[in-house]
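Below you'll find only one chain, the form predicted alone, shown as structure tokens.
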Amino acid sequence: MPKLPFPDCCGCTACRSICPKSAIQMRPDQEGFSYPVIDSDLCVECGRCGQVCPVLHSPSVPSSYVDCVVAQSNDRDVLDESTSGGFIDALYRYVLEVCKGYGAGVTFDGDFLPKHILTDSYEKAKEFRNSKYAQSDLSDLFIDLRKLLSEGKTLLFVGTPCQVAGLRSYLGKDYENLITVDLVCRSIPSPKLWRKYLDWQEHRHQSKVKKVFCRKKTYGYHSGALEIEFENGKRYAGSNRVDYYMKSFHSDQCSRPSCYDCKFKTKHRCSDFTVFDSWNPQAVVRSDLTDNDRGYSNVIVHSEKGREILNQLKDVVLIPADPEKMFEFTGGMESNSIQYKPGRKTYYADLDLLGFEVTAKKYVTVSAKDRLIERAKPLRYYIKKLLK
């Protein structure tokens, strides 16, 4: 049995979850990460948490693609509050009112937390749509899905890559009426550091948080900005050229420890679809491809029950792709890991002593130039507009 946690763990519950006596809790460190803690007055040492982490034990992967496409929505209000084409929201129309089924994904709670939930509604699986960039709260999730797939329900599962294979691995076997996404992730904040930045905003709006949309397409997809609406009518947008969280993420200076060495960052996963932003559809499938700026997303298809549901989607424009292609625009992210940087060391310490707004001044610099550009982005799109 491994000794927990370690600095490898990713924090996926699989560990959590397989224990027969509940003597692993999930509780968050002074970073505010969440790391497995055995209580050793229940554990009895029965090896099981070692055997389902897929950081010790990664679950097998196949070697080739089975289809690759880039899609986007025809449905423009999920165009709007989608991060990029919408494709994940058709899977969810398709499992929760063809199949009846069930969708895990990630929403706020009321404190405006990353939390992945379960939901049979696709109505409630709307709250879904956008990035949430800080981990979410996994919870007793994975023990509630194999509960739902041993009764025979469909499940879709949208997380990270560490996330699915925690599943994946808890599990330990597969089921045809599982349908796994993962995303092709930068790297993952702590939830402390993104409710810190919450609450210097409604200091600096005094107002509480109505509504996050952490990649809003006001000005464009190609001009996303982390979006924040308060309870006293007051709105805030930043694109990751001048707000602090953005910028701090990007700097790869707050990021979980395993990120640095992400073990899950390959082409070939075991998830029935990767999907990530198709910043250059044009380049991906073919050069007369307009770029209506609404967004795109590339996804890859790693198995055949993958390729099955493709091909029943509706509401959602699918066009054949080079995988190899897409990822010529990545910058390696779906295989890479981030750098560590040496702000790495202190920033959390200097985030608990400091305060969000001079621990993120200290690291991150949002220059003249940057504000100008940012002030400039309304002109800029309405002529773009315009000139179409």
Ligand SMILES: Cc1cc2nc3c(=O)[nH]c(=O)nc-3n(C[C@H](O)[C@H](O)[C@H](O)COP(=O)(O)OP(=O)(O)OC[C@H]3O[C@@H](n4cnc5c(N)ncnc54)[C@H](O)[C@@H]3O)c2cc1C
Contents of the next structure:
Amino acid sequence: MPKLPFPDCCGCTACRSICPKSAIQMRPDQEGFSYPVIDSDLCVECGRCGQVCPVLHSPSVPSSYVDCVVAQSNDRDVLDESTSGGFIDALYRYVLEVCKGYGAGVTFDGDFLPKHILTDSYEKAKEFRNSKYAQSDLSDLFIDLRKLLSEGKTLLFVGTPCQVAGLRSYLGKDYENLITVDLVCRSIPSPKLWRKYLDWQEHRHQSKVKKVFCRKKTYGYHSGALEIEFENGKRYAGSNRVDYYMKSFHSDQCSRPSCYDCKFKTKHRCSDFTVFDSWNPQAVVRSDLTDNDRGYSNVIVHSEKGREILNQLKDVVLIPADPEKMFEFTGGMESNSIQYKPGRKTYYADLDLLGFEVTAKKYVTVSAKDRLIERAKPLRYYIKKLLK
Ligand SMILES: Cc1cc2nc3c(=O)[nH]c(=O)nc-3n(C[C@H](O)[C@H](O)[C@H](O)COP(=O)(O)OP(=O)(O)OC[C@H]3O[C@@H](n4cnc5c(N)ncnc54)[C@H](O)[C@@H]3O)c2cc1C
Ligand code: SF4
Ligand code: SF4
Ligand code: SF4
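Complement to the form predicted alone: the form predicted together with this ligand:
So here's everything in the complex, that chain up top.
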């Protein structure tokens, strides 16, 4: 085990969870990304933390895929609140309502920071809908999950590929009652940056945040925007084109260091399902489809267990598709890491020194043309609807 923390550490918490002496704490570094810190007074040098680290020892990966579908929920509320086609919500519904099991996913805590939680209530699992674009806090979730699995409970875990690999590595064996879903994950910014962005928005709108959707489809799936509702009734919406947080994220200058050489980006995954955006559904399905601009999920099934579950899902349309064609439209994100940008070196130091607004404006530009295109979006959307 290299001395903790090491730069490739993805923060999966497997080492902390396995430690028999509770000698490892996850602590945020200056940038706000959490890393394991060992208390040498408690450590007995058993080496187990190194053995479960998925960065040092990748979990075995059986196959690339056994099935592949494009999915869209039949439930309008699910579809409106989900990032793409609402496929993951259908899985939670199956596990929580049919199997009477548990679901683990990401919600916002009281400070609007992403946090993985566990629930046996589908009502609560509705909070998992929509991507939260900052690294989630896993706390001691893996330990709780292992307990439930050994009691025979059915469990669905959804997370980034590194989190799923960390969980599988910590568990150390296959559980028939565990279902895992990973995402095609561009990369992840820090919770500290996200909170500083929200502080800035609260200051601009003179009110506390009440609700956040990182990708809302008010003007269609293809024009998704980050939307914030404030307690004073004000509302903010900004797409990747004009929003300074989303633009920073997509400029690859503020992601976790491990994301620039991600060990988990491969078509071969240790999960049961890989789910991601279906930007060109009509080009990947093996039948006729007219894109209704409400969002579709690309779903790659990696296991026979996953294939069986697929047949049990309700309230979701599943259309057979071609996996290789799906990958054509991800920009290589399923297998390639983001490129390291020179700005990454100083982005977070500037954040501490200059605050969110000045830093973001120093590293990304929102042009007058960007703002014009953004302003024309509602009009374009309604004209498109009228012409249909
Ligand atoms: C950080 C991040 C980066 C992504 N990058 C890409 C990409 O580059 N290309 C692409 O095609 N798709 C990407 N996705 C996936 C995509 O945005 C959708 O999540 C996916 O299509 C599933 O959509 P859905 O409608 O089925 O589920 P949704 O209703 O959107 O459900 C989202 C699920 O993701 C989980 N989740 C939310 N936020 C986080 C988080 N911070 N960490 C871990 N799990 C989380 C929730 O628990 C929930 O189960 C990314 C997702 C995330 C969270
Ligand atoms: S070597 Fe063993 S005791 Fe020490 S931190 Fe790692 S797991 Fe814990
Ligand atoms: S097990 Fe996870 S958190 Fe621990 S060192 Fe490895 S990558 Fe980092
Ligand atoms: S890019 Fe890789 S290391 Fe970064 S959050 Fe996604 S899976 Fe984890």
